[in-house]
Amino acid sequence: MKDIVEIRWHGRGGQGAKTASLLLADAAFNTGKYVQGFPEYGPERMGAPITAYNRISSERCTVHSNIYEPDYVVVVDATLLTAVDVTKGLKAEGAIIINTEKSPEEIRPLLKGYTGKVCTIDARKISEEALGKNFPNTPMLGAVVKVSGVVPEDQFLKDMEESFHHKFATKPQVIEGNMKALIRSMQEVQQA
């Protein structure tokens, strides 16, 4: 991993992009990295486009701005591909990770000429099968870890299980479902 990895998340209010970015920051922090995880607030309403960010570094990071040239972009809602310029500033040596049932090859024409790696994951299907509802942030989080390598996978899964045990102490079935969603997404993410 290079010294600093920057990730920009695009989602809609209520889909958990902000939560996923904060969980990724926690997981990276647990591996000894310096982290930032923060949302960009606008009109906070359910369904409105939102942006969240991560900076993960092996050294203290003194930059505290939005991320304009990310290494990775995560698109939690594919409808944003036509509503927001999700590839703006995205480095060609990075990757874009999109929640869609389509293949990377089918999605590439929608990405305004982006030439880097395109990854897709059907986070809706995974979350509905593992959790019984559409909570795309958990599968997207697993896909980001798999594609970026920003956190060692085994350490990430261990940290997430501990976090879920704390967060869902009274709902053990939710812990199992979230872990299944993470593992499946790491196995099923397509890259091209």
Contents of the next structure:
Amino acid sequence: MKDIVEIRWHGRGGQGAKTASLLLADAAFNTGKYVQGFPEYGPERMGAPITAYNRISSERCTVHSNIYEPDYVVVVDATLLTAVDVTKGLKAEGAIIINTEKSPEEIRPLLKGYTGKVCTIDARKISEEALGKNFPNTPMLGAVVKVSGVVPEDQFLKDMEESFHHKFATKPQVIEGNMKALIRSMQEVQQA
Amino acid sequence: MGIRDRLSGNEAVAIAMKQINPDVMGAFPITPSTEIPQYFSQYVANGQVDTEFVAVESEHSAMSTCIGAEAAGGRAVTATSSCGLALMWEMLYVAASARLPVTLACVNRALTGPININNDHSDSMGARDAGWIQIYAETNQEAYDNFVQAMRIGEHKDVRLPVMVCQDGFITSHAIENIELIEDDQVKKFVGEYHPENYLLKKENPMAVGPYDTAAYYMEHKKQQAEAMKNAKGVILEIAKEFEALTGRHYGLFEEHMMEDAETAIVIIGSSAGTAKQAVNELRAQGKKVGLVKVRVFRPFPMQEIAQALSKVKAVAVMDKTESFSACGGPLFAETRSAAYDLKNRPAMINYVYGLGGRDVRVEDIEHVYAELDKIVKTGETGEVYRHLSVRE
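Can you return the structure of this protein in the form predicted together with its partner chain rather than the form predicted alone?
Let's see the whole complex now, leading with the same chain.
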């Protein structure tokens, strides 16, 4: 299972980190991959730190544990950088993707000497401009796909549009905004 | 053939229920099984099934509803976890002894306390002597496949027992993974119509269900119940063969992984078996002769078959995802060690209680178990028999 990609999501309850991990699993599934998307459950409440995971591979992965040495870490809320050891076990050849208006250079000193790639994306700004509200998970999903290359970009956008049409069948006005948020985040994510 | 999808274990079981379209569902929500009646109630509301959904005020009533429906000749299902199963306790025995083939989706969760919502097997393992058939799943696929097979097993005229279809809470119930579903009409054809021979509302032969049983007959009835459980073994295999013909997916009483020439082995139930298979594969790549037995059917317990599977290994670790406070090991250990007693060359055997209350089970944890077995083989000393895995001292 050399080709397996493992991703760990850090967010706060209510921000949609779990939903984003399930959407990524969906996107990868649509390209023919074997996927796992699962949250780590505890006494959850709004605003508490939560963790979710993805495994994406070309053969079925039978492992059912959490992920301790991820290839990618996604931080949906930058206030977690000082509350949770987000780079724990993160592979140096991988990357961390953080929702912040700051640049990778400004963020790196907070990452306890992590030597791998640091990526930042202002998901809040993109979401507020594209959707009128702060729903950071859609732009974060776009940034993860861009940085990890785990799903081909064109196919990802096509699949997401279809799934938004399905998910938002009763409120089609938000589909365009969600697509805009995805595309903008794929263009604007900074990598260093 | 087959519909490729990605689903959580809970949604997969709810879909199996939808495809079966039972007469009655009696259910009360409890984490982590809540999604099953939640999804199913949507199917009811959408008219995708014509099941009578009975929203009850407790699990005791949920099981009582199923018992009433089955006694009247209907097909009844429910879903629960942990304290919910505990609250059904009294009625579990009633369903089994009245020989009513209720099908229960048990999403395994620790049985409080301290309060905990995560996975272990203390709920269903506590109910192991209630007279229910118990089938366990490693994956969402197995949870779905087992549920499709369960009714045929329970309703078989040589069995007539309720069936508990278990999967690991959150680990498979809430994880999205690939799955292959069977077409609706194929499931309906496989499961078939239920025509019980006798039931409460049969006008040609009205009968009483669940009356007082005197000492003059009680033993005979219990013996019949025990015989039914013995018969279930063969029926489970028969149904599995039919299921394989339909889907190509093979099921037995247990699964053997790399057991042909194994010198050490672990015996395990549920989702951690998948993690353990990865450990086996990695150790095999290093030339270590390790194997694994994953128990699918715990009730009836496949005693002779498991003994046979372990007859050539030198050391075995039996993994219990529950503590039974016997002061000498968990329930799977007790059964497995008892099974091995009749072997000419018994392997050394130890027990690990592991993964309680959602304690994560990693590939390295399982590798540690094999390393301990290695030590036993090398030194000839079994050492402490009753152990706990990955516990801080």
